[in-house]
Each structure stands twice: as structure tokens, then as C-alpha cells.
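Presented below, as C-alpha cells, is a lone chain in the form predicted alone.
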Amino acid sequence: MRIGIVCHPTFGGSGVLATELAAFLARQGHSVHVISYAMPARMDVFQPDLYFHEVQVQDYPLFQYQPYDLALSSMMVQVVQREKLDLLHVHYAIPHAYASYMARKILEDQGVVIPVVTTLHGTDITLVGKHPSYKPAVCFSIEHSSAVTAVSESLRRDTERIFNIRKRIRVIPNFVDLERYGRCTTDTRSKVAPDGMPIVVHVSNFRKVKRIQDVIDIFARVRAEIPARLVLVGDGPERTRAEEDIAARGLNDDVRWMGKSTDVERILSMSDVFLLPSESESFGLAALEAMASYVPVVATLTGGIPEVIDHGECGYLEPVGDTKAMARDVLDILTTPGKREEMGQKARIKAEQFAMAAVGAQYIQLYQKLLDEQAR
């Protein structure tokens, strides 16, 4: 298959999921078009039949916000021409699966029907799109997609309360590539934490929804009660405020900033216990990939977060905003005899429920029954 990945660029999980799935898509042999702004985070140029279109948005003094959905539409439609497509999967809905309908229209009138998957991954639905400026037409954009796909359980349920969608949305979940992730072989963590002392991490974009605030409260409780390192992986709007609040706290001599690394495997390869304190998280790939690496996780209990994490087992769960019980576990699997590795291998297993080529393959899957369908 000739297949068109549409996506944003970043270190949140779409762009992670979406830049995991064409490179897995492309190691099977389909030639993969990745769509975007600017090169993905993750993606590998040099890859095998993996290739890379940016979007370009002409800067003209008469838009005081430049038109990214027409270029992006436009840029679809000569993919498609060019590459001769046979489907395009876009991530988010926003902008993506309204450009995409755009897309279809110009195309139909070429002649060209293409199918259109839109996955939704969470703040596109739970958080922008249902704001009133967006909420129509990210509707009537999923209504019209060729097939649709949630992230989670939970996610489904909050499209079809939110929008009251009726066009069924199948769940296709995260999924990790657990052949990248394992725990370190060599003393590299003596760099990060010496004599040993535990590491708590943290990786995310860095936006209100994540609570950093809460990552910052749970870590200085637990670094009052043993000796710790806080790894902070990522970058984003709340970055400023969490520098602040860590001098005032007198936290900078135990926290490790990484910004926006490339080496996340290696990061948590070495770590101990991994925070998700959000407000909402329609899964948690960061943490699943934490998991894979056998970290237990600390999170809330909110979204698509029990799907993938189970309490008590791998991780544990507490309400949004209860630094002090969080604190609590953080500090249960670090200070407990063996409390830390027993997780971890369940963290472990859990993960494996999300393997790359099984979720990968429901994809492939869907892919084909609408080629098949749209052929007959």
C-alpha cells in the first residue's frame, strides 16, 4: 500500500504514535508519506520507503493568523497526485481530519477518490474540539471520515457523549515498540543520580493538562523523606513557571532538565518510578513506554489511564491533584525491599499487551477492508 501520514510534528503522543506507526509501516513494506509542518520528532529520514513532505504556509501581511488547514489540504492533494496515495491516516482532529475532508473534495473533482482514517488521540476532542470555534467542524470532520479510531475506551465514549457522534469510532490503542526499550547495561545513571540514589521521571509537552506543578509537589515531598534525582524530559508553556517553582522550592541541585531529547529510551532505561499527575490523558503513551522500560508508574486516576495501568499491580492510581497520596507510593515502591523491581516486571508485562506488531497490524487491517471496499 501507498499510504499517507498526516500529523504534528511534536513530542506529544500523536505525533509520537503517528511517526512510530509509519516507520512500523514502512518496515513492512507499504511506501509511508509523512505529512507535517515541520520534520517529526522522531522520525528517521533515512528509513527505507519513509519519506517526509512539509507543509509550507505562505507568511502575507493580510492574515494576522496564516491559513495552515488550506496549505495543509492543498499539500495533501499533490501527495496524493504525486505519490499516486491509496489512503491517507490522519492524527488529531484538529486541523487535520477537516483539511483532509478538503482534500477529498478537490480530489473527487479530479476524479480520485481516496479513503480518509482520522485517529483521535485526546485534547483534540476532550479540550480543543469541543470548544465552541472548533466543535462544528471537527464534528462534521469526523462524520465524514472514511473510518475513525480512538486511542482508548474512554476516549470513544467521550467523543460520542461530546459530540454525540454516530459514526462508530473502533478502538485501536497506543503501542510500543518494545524491542527499543529495556533497562540500562552500563553505569550511564551514575551521571545523572550518584551514589545510587533513586530517579523519578517525568516526559511531556509541558502544557497545563500535565499538571507539572503537581510532578514538582509530588517530588519535593518525597525528596524531604529519602535522597532523589527528578528528570524532566520535554519542553513546552509551563516549563518557566516549573523552573521557578523548583528554585523556590531549593529543588535545583535534584533536578535534571533534558528538554527535548531524542534519547528518551535511554532516560527511562534508567529510572526508577515515572509521574503522570494530568488532568486528563486519553492513554498515556509516555507511560506505556515508561512500563516497557519496567517502571512503575504514579498517575491519576482519570481518562484512559486504568486501561493501560493496573493499580496496585504496575503502578499506582490516585485522584487528579493528590500530590501527598502520590507521594506516598512513590515512595512505597522506592523504599519497600523489592517493591520496585516486583512492579516493574509487572509494568513490564502490562506493556506487552501493546506490543507494536500486534496493534500495528489492526491498521493494516483496516486499511485494506477499506481499500477492499472502496474497489468493489
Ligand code: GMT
Contents of the next structure:
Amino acid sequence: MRIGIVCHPTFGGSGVLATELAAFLARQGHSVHVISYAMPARMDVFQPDLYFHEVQVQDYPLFQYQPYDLALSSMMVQVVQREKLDLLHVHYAIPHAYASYMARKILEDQGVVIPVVTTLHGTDITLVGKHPSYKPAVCFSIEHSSAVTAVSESLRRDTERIFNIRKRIRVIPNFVDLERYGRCTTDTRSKVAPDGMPIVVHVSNFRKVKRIQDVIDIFARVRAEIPARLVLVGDGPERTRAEEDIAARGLNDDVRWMGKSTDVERILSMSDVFLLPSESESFGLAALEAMASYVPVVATLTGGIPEVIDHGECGYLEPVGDTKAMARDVLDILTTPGKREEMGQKARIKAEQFAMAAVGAQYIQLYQKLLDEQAR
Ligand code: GMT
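Switch over from the form predicted alone to the form predicted together with the ligand, please.
Once more the chain from above appears, this time first in line as the rest of the complex follows.
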């Protein structure tokens, strides 16, 4: 098949999943065209049958906001026509589902019919999409997609509750390429944590929903009890406040900032516990990547996280904001002999339920179903 993948080129979440899916499909022999406003962080430009098309947005002094939706719809039309695409798969409803609806209408006008799959990722529904300034357009564009998927049962329920969607929403979870994750050698660890002290890690886009202040409070409570290092990967609007909080608590020497490192696998391979105390998470892709690296996760009991992490088995789940309980969980994992290794093994086994090949096959099956229906 000739497939178009539309996504945000983000460091985390939907951008990562979309890019990993594109590479997987290309390795399966499909011709895959990724469309976005910038090259996605994890895009492998040397991957055969995988192509990137950058959306060109023409600015004009009259505009206060650049009309990205128009430019994206136009780019979709051009790529479908030029590359003779069979199907479009858009990730994150805003603005992709809406822009793809316009693209489909333009193409239909030219006698080209193409299915569009919309995958809902989380904040497009639970945070941004439900806002009155977007809700009508988001609801319409989801309803008028050829097929809709959500990355967790929790997100499917949220979508049906918030948007009163009549269309069937299939659940196809996020996935992980297990071959890319594992454990590092000890000398690599010593670059981050001397004397073999434990490494607590957090990876995110440092938005308010991630509750970075809780990551720091949890670590401060742990550090008050045992020597440890906190590794922070990513960047975003909450970073400055986090740096100030860390300095105010006298933790600068115990914290390593890694920024938007493209070497997340290596950082996770040397880590001992992954923290994800989010306000809400439809799935928690970063936590799944940690689990694939044999890292137990301490997270919040919210959204789709319980579909990924079994409490007491591959980590612990606590109420949002309960940093005292989460710190206790981290200390339990780090100070109970053999616990980290035992939970790490269970985390990896759980991660294997989200293996890329099995989940990727579900998307291919859905694409084929839509194309067969169209052919009838
Ligand atoms: O985590 C973010 O805020 C980024 C966001 C995104 O859409 O890029 O992540 C969402 O999609 C990820 C991939 O499906 C999920 O693993 C995250 O849980 C989800 N984030 C939230 O629901 C807050």
C-alpha cells in the first residue's frame, strides 16, 4: 500500500508513535509518506520507502495567525495526487482530522476517493479538543473520518463521553520496538551516577499536565533517605520552574538535565525507576519505553495508565498529587533487595504485550479493510 502519515513532529507522544509506525510500515514493504511542518525527531531518512514532505506555510501581513490548516490540506492533496496514495492516517485530531476532511473533499472534486484514519492520542480529546473554541470542528472531523482509533480504552470512553461520537472507535494501543530497548553496561551508568547510586528518570515534554513539580517533590523525598540521581529528559514550558524548584531545594548536584536527547533508549537502559506523576495520560508511551528497558514505573492512577502498568507488579500507581506515596514506592523499589530487578523483569514481560509487529499488524488490517470496502 501507499500510505500517508500526518503528525506533529513532536519529541514525545503522538509524533514519536506516528514516526515509529511509518518506519515499521516502510520495513513491511509499503511506500510511506510522512507529512508535517518539520522533520519528526525520530524520522530515519535513510529508511527505504519512507519519505518526508514538509508543509510550506506562506505568511502574509494581513494574517495574525498563519493558516496552517489550509497549507496542510493543500499539501495532503498534492502528496496524494503526486505519490498516488491509497490512504491517509492522521495522528492527533487537532488540526489533522479537520485538515484531512478538507483534503478529502478537494480530492473527491477531482475524482479521487481516499480513506482517512484518525488516531486519537490524548490531549487532543481530554485537554485541547474539548475546549469550546475547537470542540464543534473536532467532533465533526472525528465523526467524518473513515475510521477512528484511540490509543487506550480509557481514551475511547473519554471521547465518547466528551464528544458524544456515534462512530465506532477502535482501540489500537501504542507500541514499542522491543529490539531497541534493554539494559546498559555499568560503565555507561557511571557517566551519569558515580558510585553505583540509583538513577530515577523522567521523560516528557514538560507541560503542565505532566506535573513536573511532583517529579521533583518525589525525588526530594527519596534523596532525603538515600543517595540517588534524577535524570530529566525533554524540554517544555515547565522546565524553568523546575530548574528554580531544584535549585531552591539544593538538589542541583543530584539532577542531570538531558534536554531533548535523541538517545532515550540509552538513558532508559541505565535507569532504575521511571516517574510519571501526570494529571492525565491517555496511555503513557514514555512509560512503556521504560518498561521495555526493564525499568519499573511509579505513576499516577489516571487515564489509560492502568492499561499499561499493573500496580504492584511492574510498578506502582498512586492518586494524582500523592507524592508521599510515590516516594515511598520509589524507596521500596530501590531499597528492597532484588525488588528492582524483579519488577524490571515483569515490566519487560508486560511491555512485550505491546510489541510493534503485533500492533502494527492491526493498523495494516484496518487499512486493508477500508480499501476493500472502498473497492466494493
Ligand atoms: O504527552 C503529551 O502531552 C504528548 C501527547 C501527544 O499527543 O503528543 O501525548 C499523548 O499521546 C501519547 C501517544 O499516544 C500518549 O502516550 C500520552 O499519554 C498522551 N498524553 C496525554 O494524554 C497527556
